[in-house]
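Have a look below at one chain only, the form predicted on its own, in structure tokens format.
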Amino acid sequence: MLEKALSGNRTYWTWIFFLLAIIGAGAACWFWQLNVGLTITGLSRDVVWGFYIAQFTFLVGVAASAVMVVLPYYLHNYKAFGKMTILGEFLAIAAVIMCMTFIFVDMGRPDRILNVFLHPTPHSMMFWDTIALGGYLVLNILISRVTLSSERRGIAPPKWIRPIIILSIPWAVSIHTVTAFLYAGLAARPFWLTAILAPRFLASAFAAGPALLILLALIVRRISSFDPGREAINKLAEIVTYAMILNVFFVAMELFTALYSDIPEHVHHFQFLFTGLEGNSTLAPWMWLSVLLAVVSLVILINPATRRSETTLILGCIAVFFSLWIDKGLGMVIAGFVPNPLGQVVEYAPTLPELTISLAIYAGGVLIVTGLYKIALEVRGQMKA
């Protein structure tokens, strides 16, 4: 079926080699950073992951969102899902692999990653981390592939891969929780040292994951004559609202536990972010945007009226995406590093290369995304043929 992507009109190419020509220009920063070092990019002593690794964390909840519409579908037989299944699945593809190369082109060495797996340490979260990604990748692939084929050929899927759809429901789960165990596992990072974390990323991934899918799913009805279903959409954005509450109620929640309390440690990290600390603002502008998302998305999606309508339904679904990438993909990160354990703020802001690097690492999701979306357009085309 992979021939299906290799062929389109002028205008898919256009989108293909321009998202290529992205790809090229930060294949090179990468190959400055491979023979220079991380000394190209903001990172320091202090400060020793930065926008890599906060995309990584961002894109890992895109990808556990997969399991909104798969365990609709394939546990309670909910047949509005049908036609959005697959496009969850092969948005978890591609998220899953931008978040392997967020992690690789992070790494000062990148070869010595396969010292995880030559030597393992199962004491390391790093290690579950890594088990975890790969396997979700794994079952994904699997999965979409088996369904597709069946579909193509118009025959039901075997009744083998039903136990690995419904493992990987767990799964979805596990790859956000164990990232959120990578964070709050650090003794000496008050801001992330808080049992919270892994229901708020979890939180955040179900409505910042089916938000980007319903864009991507409203995307495709206008330019081809797929069309998953308003019931679908609809349900989904039901599925946004509800997870967006509850991620705005964790935020709350740890906000009203580091402000009562007053204790040092865990307030300065969240001056930092919203107000300041010692001179040092870059982030507050950014969360102060990410508040206003939130509340606009929630204006919208919590009104049925605004929420059913696809005009303010695009809108809402904007906001709920960029106000949760700023949290999570800016803020959640950095912040965890400033101040550092000794009290002391370090300044960190990511570089043109190290901007670079990550926008082409996101043209290769778009890329993916383009590829494996032309694909079941194909299959279903083929199907009403």
Given for the second form:
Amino acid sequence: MLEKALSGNRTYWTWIFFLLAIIGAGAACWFWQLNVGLTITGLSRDVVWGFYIAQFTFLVGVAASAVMVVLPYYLHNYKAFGKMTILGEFLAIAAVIMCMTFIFVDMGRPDRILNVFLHPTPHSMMFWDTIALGGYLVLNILISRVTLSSERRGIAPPKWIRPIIILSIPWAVSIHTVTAFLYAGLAARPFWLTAILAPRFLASAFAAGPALLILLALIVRRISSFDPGREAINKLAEIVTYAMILNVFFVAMELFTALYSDIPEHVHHFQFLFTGLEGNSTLAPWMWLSVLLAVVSLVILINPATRRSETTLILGCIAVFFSLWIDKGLGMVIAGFVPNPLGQVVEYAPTLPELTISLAIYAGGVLIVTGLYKIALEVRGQMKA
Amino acid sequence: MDGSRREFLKLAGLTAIGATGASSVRASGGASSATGGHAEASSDGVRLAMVVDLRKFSRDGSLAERCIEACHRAHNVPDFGDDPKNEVKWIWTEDFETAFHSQEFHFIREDLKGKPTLLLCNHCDNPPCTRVCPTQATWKRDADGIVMMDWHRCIGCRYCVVACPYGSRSFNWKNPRLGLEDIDINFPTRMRGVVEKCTFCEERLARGQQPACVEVCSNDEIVFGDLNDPGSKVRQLLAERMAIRRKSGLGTQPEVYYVIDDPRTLQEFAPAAVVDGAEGGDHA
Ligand code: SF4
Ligand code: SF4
Ligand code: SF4
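Can you swap the form predicted on its own for the form predicted in complex with the partner chain?
Let us now look at the entire complex, which starts with that chain.
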């Protein structure tokens, strides 16, 4: 089936080469990083995880969100998602691969990556995260391959795949839960030391992921004869709405606990995020933008008229996605390190090479999505000439 | 002095056994780390600890610097000058209030206020750093409680740095040799991309030497020894003096103690000769 990604018209190839160019620039920066070390990033002794790990965290959420189409379709036999499941699964595959790449570029000694498997360590959450992500990737590749090839041959998918699909549902929840556990179990970092972290990760994932899926489905509809169907889009929009409301609610829970208890070690991180601390307010404008986008998105999504109108829905989805990207892909990780364990406020900003490498990994993800979606459309004979 | 020398050699011998792996010490002392208790829980093993006597440090303004120098020289710790981004350090100073910032000291004694306080890895009895490491490249040695590092196994994920509540760990953002002028061939240099920290001088202990930073202190400003030995100097000091640990409320059981008694309780201090600038009894 893969060969179907290797033929296409001019626009297709222009797009592919555009992505490859970005990947090339990122690869060059990565070789530079391999040669001189992570010193080319903005990371430091105090802020040891930054943009890479934040993108990883955000994308685990995107990967997990496939469950929002898989679950209604397979568990509740919700037929309207029939055409969407494969898009969700392919998006999950791309997202997991991006996650793994972000971890890889963040490693000080990528040449020793096998040590994680040579010395398996169950008391490390990173070990479980590796298993969860790896397993999720395998599950999604297997499921999408089997269901799509059955579809191509016009037969029903084999029976044995169903339990595997069902397994992928709790597995999706597990990847983001374990990712939250990477952070939430650390006595050293009061900002993450909250039981709401995993639920909040899931809520934001189930808002941002389906929002992205709506946008992708609408793009695909434009360039092919694929039509996700009004009902599917509307249902997804409802899911985004509920998840976003839950996410905002969880954030409010967190703010209440931290601010009302007024424990300095907890309050300081929120101060750093929203007002700046000791003159360092690098993240404050971003966080307020995130708040603004969240409000805008909720206004659009909660109101049925604007949720059902495609133009406003698109705006709402973009707002959800970027609001949550700022929250998780910038604020969540960095604020955990500022102030540092000694109470000192330290600076961090990603450098140009760091951003280029990150952009390249995103471009790689887009490339994978492009190729896989093309395969799905070809198989269904929905590709425009 | 003689007594302490003897105590020390005994300790070094035990540590050397520990370093070779299989030993009765390891087998019998193993129960301690799981429960998070220390002295009481493993009374037949060795539990190395350090007591930094801040009273005595007030007598010698440059001593802390000399300790740092001795450690960093002995362990080829790179110096990148004024480049906080690439900084690597095993032992360093912060002023007293920062070192104990979660305790919120206010209106404290003059001799403690802003005092440069030595910080290093606490070799915690219940270390969060080893718990999170995905490759066991950092682990707690059963025989003596040293939190070890394997620079050949570390994958550079920095999870241990994130998990340490004390900022004790450094990552090599770039080739550390670039920050070394002369290299001590008795100790390995590290490579770029791995984490490092104080190792309680386990290589010196194995040779029967005191830790480098302890050796610099001629007057027991830092005392090093076995917490499980009731006769050891560390135990004596802890029994007689007021000592605190950093963020002890987190349950990590740090094994570096700081004596914060009034320096005037030191017998050899004549009342007039207290810390320079302390001008008598203006302490809170
Ligand atoms: S001080 Fe930090 S690095 Fe040292 S043992 Fe404790 S947690 Fe680990
Ligand atoms: S940086 Fe090295 S020692 Fe630290 S957790 Fe990762 S592998 Fe373990
Ligand atoms: S015990 Fe050894 S390694 Fe640790 S700070 Fe002192 S000299 Fe350095």
